[in-house]
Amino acid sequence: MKHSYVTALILIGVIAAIAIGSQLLGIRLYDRISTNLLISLVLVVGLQTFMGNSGLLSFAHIGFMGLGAYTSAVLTIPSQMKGMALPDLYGFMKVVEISPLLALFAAGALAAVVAAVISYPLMRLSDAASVITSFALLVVLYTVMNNWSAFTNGPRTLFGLPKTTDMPVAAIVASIVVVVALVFKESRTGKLLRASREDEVAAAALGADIPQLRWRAFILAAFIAGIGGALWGHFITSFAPKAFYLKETFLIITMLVIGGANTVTGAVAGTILITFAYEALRGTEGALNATSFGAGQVVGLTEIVLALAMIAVMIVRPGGLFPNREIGHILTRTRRKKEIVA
């Protein structure tokens, strides 16, 4: 357990360094990138709580992010603006207006409840069947968001959210989520779930209720995704359902796979690395399109490079940058070796 405390302190220190460094620079663009990075970190660490411990890939994560974003929006858009932003909203919801902090928890809670209701049968599946059904669940959630006009304004852009997510808020939530993920990993549920990841038959023979364990992790991941969606919604302030589909799913999974899905440290490292790479590639793509050489035809460079990077990592280092051990465990073992040698 000691290395978990060390890991938590190091990762919170990294989050604090990002937040403080961005504030000291005082450049609005960097502040925006860093805030977006910390929101992505919430989502990636949330996905890691399920995918990293169970060993099952889930595409549905971004769907719960969207559910959280729309829930928080409906609860916080000022009453006088709801008539314009959500003209088909149910009458009893038009007068509801709560604080963004309460809406944050409500968003996570609703995402968790939906996950609890619909996911239990899916937790009995493994391997390819699990991946296919999780993608189908993403399609279902996206279709609902795209067509439920009363709640989401349909495929049109929803606007009017109060901008309450800033750097300190994102940093605090990201730090809490990192601690929650580490605590869950070291809990009995987390340990049994990882045992089932390594050998499902052996874990079941020892009495582990694998569908129940996966279900708990999936609910926690959905709760964190809902909170991440609410944070993102109150940062961007206007969005449409297409923001919660394949492109965002690919980006979040890339962050986790490259960093290392089995560790919280990997989730944090992958988020930081891919965020900066993504912004650099976007800048390069924009610069090429602004020149006569690009002629406005360089499209998809960012996605292509990230996809190739993920393929390369899967070939060279399948477990990612931090495949098995948290940073605290690595540092503790290194220190002990030095003490033995001395």
The other form holds:
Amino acid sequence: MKHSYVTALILIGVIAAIAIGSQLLGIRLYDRISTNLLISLVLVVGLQTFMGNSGLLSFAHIGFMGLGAYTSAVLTIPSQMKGMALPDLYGFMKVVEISPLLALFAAGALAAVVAAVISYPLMRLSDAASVITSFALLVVLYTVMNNWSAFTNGPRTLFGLPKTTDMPVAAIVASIVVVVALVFKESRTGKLLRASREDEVAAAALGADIPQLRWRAFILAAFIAGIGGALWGHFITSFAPKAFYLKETFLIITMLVIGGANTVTGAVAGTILITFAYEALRGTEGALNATSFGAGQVVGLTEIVLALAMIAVMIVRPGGLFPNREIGHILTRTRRKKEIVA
Amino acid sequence: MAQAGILAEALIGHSGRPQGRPHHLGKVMSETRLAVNAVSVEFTGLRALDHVSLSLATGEVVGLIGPNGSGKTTLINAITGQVKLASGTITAGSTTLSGLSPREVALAGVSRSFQIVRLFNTMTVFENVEAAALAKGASRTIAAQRTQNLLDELGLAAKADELGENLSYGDKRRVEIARALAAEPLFLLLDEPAAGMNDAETEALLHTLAELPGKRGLGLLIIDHDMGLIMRLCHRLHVLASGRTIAEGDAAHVRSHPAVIEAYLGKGAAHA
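Could I have the structure of this protein in the form predicted together with its partner chain, to go alongside the form predicted alone above?
Next comes the full complex, and the chain you just saw is listed first.
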């Protein structure tokens, strides 16, 4: 139990270091990258609460992020702008304009409610069936966002969100989400869910209600994804449904899997590592294209290298960088071992 | 043939009363009975269990023995809801278990271990045991306390922080037993708890198991091929062969039963 506090302190320390470090550097590009990193952190840690504890791969997470982003957008775009930004919006909603903080919770709540309603029957599925249905769920959410013009402006870009997300806000939300994920992991539901991840038959034989446990985790994950979506929406201020689809899904899953899905530490480590790798690769790609080296343009270097990195991690270290112990647990253990030796 | 040898050794080697007779049985406040009535199980045409009846009271240790493939594990799976019954009923006290899911059977007070160990590999020993208490609805504090007591009792306290997958085979078995006990069951069904243990470990296990019915007032059903262990531990034996009950009763009775000798040693051995 004590090591969970150590883990929380270390992870929040890392988040603070990123926030303060980029603030000190004072370069706008770094500020942008770091804020993006912290928002990704919210999404990846959110995904960890379901995927890490249940052991089920979920593709639908980004769909709930989109839901949150649009919910917050509809609730916060100033009413005088709504006529332009969302011409088809329902009349009664045109006058609604609430504070971004409230909208953040509303975004999480709506994503959670939608997840609760549609996912209950899916939670009985395991293995391939559950992966395929979660993928289908992503496609459904994407299609709805693309076609529900009244709420999302259809496939066109939605603009006019107030820019309320900055580095400190992202850092605070990310810290809270990390604590929530750690608390959930050590909760009754979290422990039994992890037991079911390791052995469904044995967990059921102990009396664990596995679909119920998975359902709770899925709702929590959707809640966090919704909040992450709202956070991102108020950072980027204009977006279209295609921002919530395969490329982003692949990116957050890569982050989680490379870091280690079973631990919150892994989710944080993976997000940081992949964000920096992603930016470095994009920079390299840009530099290569600028020098017009070789015959043509270099395209897709970033994606290919990340995909190869994921394959390599799966082969060398299938559990990711932090496969089963949180950082606080690792540190308290080594210290105890040293004390025993001494 | 190895099994027959073990039985033969047990037949000669262990005589007299088994240790740990249920002297306390009289003072158990309310004796509950796990009753298996004429249960049959079929796997696509193969009859794995054929009208098997068995009874196990709290405070009692019953050994379930029989050659490989005789249906011992299937019987445990049938009781715990892992396989469906073709016919028959199973009750624990006034609760009907037949037709319930494994989860519901567990909540009704029947815990089990598995023939092939099924630990939660990437969770710590502590968490493995704790999960069982939590699943039964114990509060976080009580679950943690109960887990600590069980780990102390079974000599696993030093390994509390190890991951399930890093344990030796014998330790894994003991964690599985601790996990089953953390649910505070009325009936505990152990499927080959001593398999893979060395002699010293088996001896320690024997002492732990022998104390359970008296200390915890539970009924213990145990499958094992170690006839020495079975004979010393069990008050009664139930012998299965090809899915049928061929004998039941105390060790002396079963040992001299012609059908048992035939099942283990082959036809004609009973008359030799």
